[in-house]
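As a starting point, one isolated chain is supplied in C-alpha cells, in the form predicted on its own.
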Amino acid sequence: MTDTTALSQTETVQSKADVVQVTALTGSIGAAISGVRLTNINDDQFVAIRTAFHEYCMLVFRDQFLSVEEHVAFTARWGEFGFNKMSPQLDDYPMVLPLSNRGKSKAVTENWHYDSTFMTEPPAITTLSARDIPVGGDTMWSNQYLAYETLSPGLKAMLAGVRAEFTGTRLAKLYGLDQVPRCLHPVVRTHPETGRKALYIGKPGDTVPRFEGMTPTESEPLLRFLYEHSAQPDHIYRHQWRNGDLVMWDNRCTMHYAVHDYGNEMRELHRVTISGDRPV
C-alpha cells in the first residue's frame, strides 16, 4: 500500500464482460471481494484479485460455500502447496489443515503470529475457509509494512541485518514432540514480490526467544517492544466470520490473531497454505 488514501476507496476492475469489486476494509489493511464465484473466475478476475492482494496485504470472500475440491483448486491458483508436518492433515487432502475447537487451554493461535515460521522456508499465503462458525472467534489481521515503516529511522538502522531465533514451542507441546523445530529469520524481511519491508517478529519466549548471538534475558526488552509495536490499533482489521467465508492472507507482510471467545462451542475452518521462500 504506497497510499493509505485510497484505502478509503471502492474499486471496480472491469475485465472484458466480467466485473471484479474490491472494497476497503480499513484505511490500512484488508479489501473485501465481491462480483465473483471463486468456482468458476477467469484469468483476468484472478490477475485483478492478485493485484488486489499485493495492495490489501489480505481479502475477504463472503457467501462462497467452497466444497473442500474447490477450496483447494481456488488455492492452487497462487502456487504449490506448502505442509505443516507437525499438524494432522484432512483424509484424503494432504494439503488441508482443519482447524477445530480444542478448548481455550489448547489454542495455539490466541496471540500474534506469522504461520510457521520455525520453517526454513514459512508459507507465502494462507487461505481458510469457514464451514461451522459459532458466534464469536473473530481473527484479527496487522499490517506489518506500516509496523516496519513506522519505526523510527534509528531503530530501522539498528535492526538491518539482524536476525532472531523462531521457534515451533506451542504445537510442539500440543501434539507432544520431543524435539521443537526453530529457525534463524531476519526481524525486517523484504518481500519478494513487492519489494516492500516488513517486521517480521512474534511473541517473546515461546515463539521468538533470542536474537542471533544473544541471550534471552538480553533479547526480551526490544522483542517485547517489536511485539507490542507490531499490533497497532490502526494497522489492524478484525474479521467477524460467517459460514461460506473464504479469507486469505499474505504470511510474508501481515500477522494475525485468531481470538477464542466461544467457549465448547463447534467451530470448523479448513486452512490450505502456499509454499514460501526463505525471508531475507
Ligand SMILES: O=C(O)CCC(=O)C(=O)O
Second form
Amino acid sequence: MTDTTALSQTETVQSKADVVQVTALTGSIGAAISGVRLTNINDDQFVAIRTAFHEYCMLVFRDQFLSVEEHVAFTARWGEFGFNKMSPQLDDYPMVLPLSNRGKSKAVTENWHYDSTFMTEPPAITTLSARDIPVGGDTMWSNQYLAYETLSPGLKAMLAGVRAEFTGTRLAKLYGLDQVPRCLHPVVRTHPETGRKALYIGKPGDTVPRFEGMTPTESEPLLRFLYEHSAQPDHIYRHQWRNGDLVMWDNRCTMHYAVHDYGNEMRELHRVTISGDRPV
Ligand SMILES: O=C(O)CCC(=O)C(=O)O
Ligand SMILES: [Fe+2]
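Coords for the form predicted together with the ligand, given the form predicted on its own:
Starting with the chain above, the whole complex follows.
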C-alpha cells in the first residue's frame, strides 16, 4: 500500500433537483465538471463544485464562453479578489489580467510554478477563461499533495519546519522593477481548508534561490531534487485548451506550467485570482 489514492473515474453528485457531473481527468489530478452553466449555478451546485475542487485540485468547465462580467461574477463566489499591481489589467475590471502571447523569450510562466510565491500571502485560487486559443499552448498542472506524500518518511521529517526564500526575479525583469520582491515560506504547507500537506517549492535559482539559513550552493541539490520530484508525469494533467473553457486551480496544492509551442500565434486568456493566506 502506498499513501496515494486513485481518484474515482466518474461520480455524479445529486443535489436537490440539479446534477453536477464530476469526471476525473487523470488518476492523480483534475476533474471535468459538466451539466452546469457557470452563469447560473445554485448554492447546492456550488457546494458540489467546491467539494470536487478540494478533491481534484483543479477543475475544467468546457463550453462556457463567459463574458468578462460573468467570469468575474463566478470567481467572486470563491473569496476576495487578488489584485496584481505589477501587471496591466483590463480598464473597467481591475481584477482581470489579460494573458497574451509576449513571445517565448518573455514567457515567464513556461516553468513549473505556484503563482506569486514572492508575496507574503500568495493567491489561493486562479481562474482562467479561454478566449482565443491557438493550436498548442497547453497548460499542465501537478498535484503537490502527492509530491509531498510520495517523499520518504526520512525526507519528510527533514523538511518539517524548513523554510525557503521565494523571489519574483523573472517578473521583476519583465516589468523593469529595481527591487526583486522576495519572501520566506515553509517548503511544506498545510492547506487551510483540506488540512492536507503539500510540497511548496519553485524553480531552483531564480524562483527559489536557497533554504533559509543556507547558501544557494548548499541548497541547490536538494531544491533540484524536490523540483524534479514535484512534476513527475504520474502526478500531472495536461490541458488542451478550447475557446470557451473556464479552468480553475488551487494555488495551495498545485503547480502549473504553460507550454509555449505556438510561436507568434495569438493566444488570449483572462485571469482572475482570489487572495490567499500566508502559507503555514
Ligand atoms: O498561460 C497559461 O496557460 C497559464 C499562465 C500562468 O501561469 C498563470 O496564469 O498563472
Ligand atoms: Fe502561473
